[in-house]
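The form predicted alone is given below as one chain in structure tokens.
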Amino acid sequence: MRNLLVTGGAGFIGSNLTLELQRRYPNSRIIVLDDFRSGDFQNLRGFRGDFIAGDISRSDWASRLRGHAFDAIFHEASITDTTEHNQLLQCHDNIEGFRRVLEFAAPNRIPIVYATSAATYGIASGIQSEEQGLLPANVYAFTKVQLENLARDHTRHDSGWKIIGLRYFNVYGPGEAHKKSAASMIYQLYRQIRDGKAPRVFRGGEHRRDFVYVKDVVNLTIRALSAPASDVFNCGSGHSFSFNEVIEVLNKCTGSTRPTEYFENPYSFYQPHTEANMNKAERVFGFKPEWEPARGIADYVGWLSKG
């Protein structure tokens, strides 16, 4: 772990990962590649490594890195806005960006951990397990399925090359504020309460999500390098938590007593329940998420209140 590359390292998850890698491996050389489309320089305060500004799917970043012997690549770069419906843009940037990473890493079989998504499961409700079929409901999820296909195709021809995908569920935590409307619902509801407004959710508030704290996401992302072979794993908290429960925790943490404002759900396809089955990660890595939602939200609110 002397030389590491993090794509999308100025983004929400990428910056948390970068700074944790720097903390764990203080003598390593870390290079971040980002174009700030879904990142922010402020997320990398305290970063002591090198930074390459560029679009991974378009710029000639590989030539600048020629000769670097990386021990691992963490691929977090992506269009992360699931409401971006330009199919050509989403597919080009997400898929071709990953293809370039694979082509760069292939000659030296550099281990790769890459971000895929629980969105690949589609709108089916319940507990999601890695062996079930993938049914992407939007173009963002479709691109993540293609990343998994690309990884599987490359490792099929080279079984000794390790490429690990992590299906991130609903990630929240420090470093997401720059995403604004695309930030987690936990952050959105906290802002509403902090600003003296009523927290607003779809009527009933009983839709459930697997909210996973970014600290757990980073821990599993780093641990994924120890996988015995190429594979794909869920990355969630292993709990489902309703929006009403989120608001209850936020109210407790902030001292708010303002009643929740409910409004009609305009989406016919909105998922009532997502939840990651984390048995595979526990079996392979001995990994158990440390931050169940109530505890993670409380920790996050403590961090936010200091800002």
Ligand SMILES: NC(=O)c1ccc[n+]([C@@H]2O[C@H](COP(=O)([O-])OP(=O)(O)OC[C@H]3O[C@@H](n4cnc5c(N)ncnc54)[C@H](O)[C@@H]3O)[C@@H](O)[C@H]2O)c1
Contents of the next structure:
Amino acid sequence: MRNLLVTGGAGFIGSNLTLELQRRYPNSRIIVLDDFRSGDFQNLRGFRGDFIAGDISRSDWASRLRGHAFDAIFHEASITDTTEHNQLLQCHDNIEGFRRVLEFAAPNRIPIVYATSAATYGIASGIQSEEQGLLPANVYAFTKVQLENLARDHTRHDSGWKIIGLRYFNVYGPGEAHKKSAASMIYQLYRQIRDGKAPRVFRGGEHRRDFVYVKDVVNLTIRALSAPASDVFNCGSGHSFSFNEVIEVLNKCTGSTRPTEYFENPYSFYQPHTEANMNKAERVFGFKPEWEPARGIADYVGWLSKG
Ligand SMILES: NC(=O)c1ccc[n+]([C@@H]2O[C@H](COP(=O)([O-])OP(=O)(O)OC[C@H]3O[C@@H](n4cnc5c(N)ncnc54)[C@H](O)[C@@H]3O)[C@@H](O)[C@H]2O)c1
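Given the form predicted alone, state the structure of the form predicted together with the ligand.
The complete assembly is shown below, putting the previous chain first.
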């Protein structure tokens, strides 16, 4: 782990990953690639590596980096606003960006860990396992399915090249504030409570999500490199927590007693329940999430209240 490339490293997960890689491998050379479309330089406070600003689907980063012997590439760059419905833009930037990463890595079979998403499961509800069918419900999720298809195509006849996809569930934690309305519900609800407002959720508040703490996400992302072969893995907490339960924990951590405000759900379909089956990551590379939601939220609130 001497030479590492992180795309999307100014973003939420990418910056947490970059700083943890730097902490674990202090003698490594880390290069971050990002075009700041949703990232923020402030996430990289304390970063000692190199930074290349540019769009991975358009700029000439590959020729500039040719000759660097990378030990691994972590690909986090992506349009992450799922309400961006411009199909050409989503597909061009996300799919062509990844295709260029694959083309760059191919000659030396550089191992790649890339971010896909639980959004690939689409409207399927309940406990989600890697082998079930994918039903992307928006163009963002469609691009992630295409990433998985591309990775499979590139490794089908090449067992010597490792490309690992991670289906992240609902990630929360330090470094997500720049995502604004695309930040996690945990962050949105914390902000409402902190500002003295009532936490607001859809009527009932019983929709359940697999909220996974970014510390677990970073650990799993690094550990995934030890998977013996190319594959796709869920990356969740393995628990589901309702929005009401999130509010209960936030109230406990902040001392707020303001009642929750419920409002009509404007969506004709809204997933009632997501939950990652985490057996495969445990079986294949021994990863077990450490942060069940109540503990993760409490840790995060501790961090937020210092800021
Ligand atoms: N946060 C979640 O809950 C979640 C869930 C599922 C999947 N993911 C995936 O995890 C990855 C990281 O997401 P995040 O939450 O950190 O979001 P983020 O928006 O904070 O990070 C994405 C980063 O990629 C950069 N970027 C986007 N397109 C780029 C391009 N073409 N060239 C260069 N840089 C580009 C952005 O500027 C940003 O810094 C993404 O691939 C996302 O789709 C995140």
